[in-house]
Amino acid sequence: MIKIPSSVKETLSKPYLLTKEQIQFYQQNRFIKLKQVFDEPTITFFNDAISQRVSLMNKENTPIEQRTTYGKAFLQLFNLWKEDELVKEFVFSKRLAQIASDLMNTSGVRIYHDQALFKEGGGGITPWHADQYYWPLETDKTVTAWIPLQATPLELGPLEFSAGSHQIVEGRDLEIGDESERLIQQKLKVTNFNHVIEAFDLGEVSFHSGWVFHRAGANTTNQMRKVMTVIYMDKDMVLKNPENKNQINDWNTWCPGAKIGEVIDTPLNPVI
């Protein structure tokens, strides 16, 4: 079995110290991009490991032009940490978990789930949406680490944010798709929230909360845009009564056995 180099292991556990200004920025805008979270050797190692696992897990063989808008957006594989010991080391990184906890001002975080989001060359947009529409979670103490496995210029379709849009209630009941892209875009056009569209440097990672609206552009290159994500929640997060079929599905899939009104403490949701 391939072993993780000691220097890479050290990087995964080494603290990333946030400034007061960075935490305040996140609290105000509910997203932040942080440079040099990981160095090149770490990204290179896990690019290889995650790419290999995605290749093994991926079952999508429909030509991209025949897929729905959602299907064109990315290849989406879940909970790689359950399938691969190398990827588990990355997903369980203390460095990432500490950033998530510090940004949310919690005493610790649990894993909700992970997902690889690989946008193929020629892949379409990822429509405007808010993640927490899908999650049966009682509070907004949630954050997603979006980790590109290569430098990501605009041509590859990096993540875009509507800064501070967690304040908007309209659009929270929309599944990701053509309708969410159209209606949320219309709503954001008449607000003063800043639409942030920026490239990602190698090793740069973004963190966004469950209710902030975000999207990604199309991949206009012939290169795969590889991204790994880890979704964290407050370690004391309580399961709420699901409000839609997607939240019921998420309950059964990502926190099976959790009980409504109680802390989500299952084998799939360890404290990191």
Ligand SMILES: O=C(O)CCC(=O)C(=O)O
Given for the second form:
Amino acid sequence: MIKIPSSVKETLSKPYLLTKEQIQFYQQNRFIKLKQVFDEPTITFFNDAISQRVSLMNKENTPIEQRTTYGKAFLQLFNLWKEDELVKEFVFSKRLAQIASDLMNTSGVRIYHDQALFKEGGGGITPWHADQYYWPLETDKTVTAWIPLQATPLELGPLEFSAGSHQIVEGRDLEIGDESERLIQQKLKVTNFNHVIEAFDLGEVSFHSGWVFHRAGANTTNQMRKVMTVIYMDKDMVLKNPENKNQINDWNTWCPGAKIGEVIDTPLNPVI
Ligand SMILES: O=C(O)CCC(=O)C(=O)O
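Output block for the form predicted together with the ligand, input the form predicted on its own:
Let us now look at the entire complex, which starts with that chain.
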């Protein structure tokens, strides 16, 4: 069995100190990109581990041109931490969880779930959307760590943000697809929110909250854009009455057994 090198283990738990300005930036814009969250050996090690797990879990075999816009955006595999002890160490990284908690100003965070999002060579755009439309969660204290497993230039389709757009309510109720891309883009055009489209260095990680609008460009290369994500919520997050079929599905899938009006404290949602 492959073991995680001790220096990589240390990196996963080493604190990453945020400045007051960085926390303020996140609070205002509801996203932040942080450089050097992980070093090269850590990314290389988990690129291998996560890629292997994705290969084992992936069941998509429809040719890309025959898929929907959502299907063209990425291969999407969930809760790798349940399947793989190595990947679990990464998803349960105290360094990442501490950043998530500090940005949201909570006393701790729980895992909502994790996802690998592998945009294939020739893969399409990820349409504009806000994640929390899918989540039966009472407050906006939610954040996704988006962790590229390689340096990610614009050609690979890095994540893009509409800075501060969590203030817009219109468009929140749209599923990811052609309509969300068109309507949200139209809406954002007539606002002053900055559309941030930047490459990611190796080891750079972004954090975005549940209601901020974001998208990604197409992957115009013939190389996979490999990304791991971890979705955190406030450790005191309460389950709300689901408002749509996606939220019912999320309840059954990511926090089965949780009760409406109570803190979500199931075996799938450990405090990190
Ligand atoms: O990786 C992508 O293309 C999209 C990611 C995303 O929308 C998310 O992590 O919330």
